[in-house]
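In the form predicted on its own, a lone chain appears below as structure tokens.
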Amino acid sequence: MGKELQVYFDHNATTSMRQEVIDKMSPYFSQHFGNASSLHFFGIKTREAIDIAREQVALLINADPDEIIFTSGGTESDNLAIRGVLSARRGSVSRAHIITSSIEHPAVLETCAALEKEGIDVTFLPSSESGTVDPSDLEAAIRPDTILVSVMLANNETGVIQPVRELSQIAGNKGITFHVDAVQGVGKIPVDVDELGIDLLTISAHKFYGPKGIGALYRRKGTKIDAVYTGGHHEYGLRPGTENVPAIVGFGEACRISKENLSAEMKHIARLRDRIEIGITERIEKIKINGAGSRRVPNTCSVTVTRIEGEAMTMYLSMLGFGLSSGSACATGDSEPSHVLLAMGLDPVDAQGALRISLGIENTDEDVDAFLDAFPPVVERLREMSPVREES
């Protein structure tokens, strides 16, 4: 018998971690087990190996080290920025107003969609067909108590990367802080938050081969951002709790191999993306590529296969040995069309039938041609069965 084909096309949900990563992290679980903030030898030693991975992330997205905030990942990273603006800008506005996006993560949305019910005024502005925002849409949302634009770089379900440089330009010449979600940029595209104009950005170690359960937000200097939670004076006093120091490790690692690897590595992964569309296109009819007119992250590639649920396609699919997503691996179990897809114009029933196909840098040819022969069967049988027929 055969090996059992086991193929993972989810690396926008996680990835796995690289083996420097987890040899680099290994002595901080036991012989370097100090805790950073103690003044003998063994606090030193840890502290001195935080230090280093918080040049390490600085380095890869072009800020200082003093500008990193290690957290516990893209979620409390997008609720510090968030939150922490609107804590510490409240006293000098008589109201406060957000804008964010209608295609962000649920840490922006769900985050958003909350501080709506404590009163304060947020804006949701509205995507295009291809998956962008519009600049001009941001500059008519602008008012005199806008306090913060929050606007993800790269979208977790399409790929598709936003105009952030234009959007940041906006915010910057009206005061406004911006703050970007780049967990779904930074290790897949070169991320400089300078020529972008970032004043925060999340990231999260997971999405490019390091360890869960890490992340930073990076805070340019003058930003100003309160607490989320109050304690220790730990990273700046902006994020109490004794440092999860392997992990941080990790997280240093991972960011200094993708720095040294990243081009060569979206040349890999674009090319295997660009074969997987065509090769879909060729072979199965009454399907779509979104987003496939904007500038994408090489690795990820949505298609809608009309009148199929994305689910059934998923699970079918994992019975064959192929680990995908039917969207956003965060909307697990939810059965409404994906927010992002109905903000891009996608008719209810055809946003259902979405694929999210994310690859990695362990993805070969061989894995590409095995879906290319599994994925067209697997339509043509879906389609046979399902109860919505297509129109004449």
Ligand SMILES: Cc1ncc(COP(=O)(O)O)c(C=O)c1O
The other form holds:
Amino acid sequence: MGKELQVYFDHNATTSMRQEVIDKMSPYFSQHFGNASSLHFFGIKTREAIDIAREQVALLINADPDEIIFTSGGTESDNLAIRGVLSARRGSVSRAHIITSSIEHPAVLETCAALEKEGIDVTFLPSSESGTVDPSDLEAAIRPDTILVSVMLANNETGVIQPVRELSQIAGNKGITFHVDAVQGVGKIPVDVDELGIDLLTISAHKFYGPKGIGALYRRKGTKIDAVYTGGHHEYGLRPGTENVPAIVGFGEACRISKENLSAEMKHIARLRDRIEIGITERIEKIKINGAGSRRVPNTCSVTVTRIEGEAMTMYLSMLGFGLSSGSACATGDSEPSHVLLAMGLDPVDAQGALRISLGIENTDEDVDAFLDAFPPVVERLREMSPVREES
Ligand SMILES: Cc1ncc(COP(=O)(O)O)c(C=O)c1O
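Go ahead and give the structure of the form predicted in complex with the ligand, now that the form predicted on its own is out.
And the full complex, kicking off with our chain again.
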């Protein structure tokens, strides 16, 4: 009997850990278990491991090690950045205004929505049809009481890269703190916080072959934020709690390897992604690659298939051995159309017909061949069953 087909095309949801990452982490579960705050040699051993990881994370984004705050991942880093700036500035301003975009991940969108309920003014910048935020919209939205701009680097659904350099220049000229959720950018494209003019940057390890539940907030020296949690003195007093040493070590190793391999791995992945996009466009009528005209991270393809729901395609393809998602992973289970695609101007029916294919380092040409064979018949079958009629 042949091996059961299992193709993973959902790397924007999460990735498997590299073997080197697992090997590096392993001794820190048992042999080197000390609390990094302890003064004895058990503690010194883990403190040293954290220091090395901090350097590895910093090196990947061209930061200094003491600008890296370890957190539990992207969601916490986004909260720490946004709530941390607000808390630090609240004493010195009578009103506060935050600018973000309408295509952010819920970690930013919901945080801003929660703050709105607390009386903070928030502007959600629109997206162009090609999935980008327009710097002139940012310029127009700035007010005298704007304290923070938060815009993502790469969108999790479409992979579209935002014009972060231009946006940071506009914010910087007005002395406004600039935060970037780079969860879908770091590990996929080179990220240099100096070149991009970023004050605060969110990273998550599990999106680039590191462990889940660990991430970092980069904080440029001099950028004022308060802690969100109260507790001990860990992480410069900004993120109290005993450090998750194995995860931090794994995160550092994932950063080290990413720095070394990024360009070769992304070339491989971009070639496969392009093969998929050309292949499905040739084989299937009435599909659209969302954000195709924009700069995108090399691994992501968001495709809208008219008259079919993304969830139906995802489930059908799953039965055939393909793991991918409809819209964003975080929207799984709710059948609302993707807020990102709606913001890009797709109508609600089309926005519900989106499939996200996100590739990773272990994918092969054979995976692409299998998908190009399997996908067109799935579309044909589901279109036959679709209650949504073709417009004449
Ligand atoms: C753009 C973006 N920001 C934040 C997050 C949340 O990161 P984490 O899963 O580490 O909390 C994700 C996860 O999908 C994401 O894609």
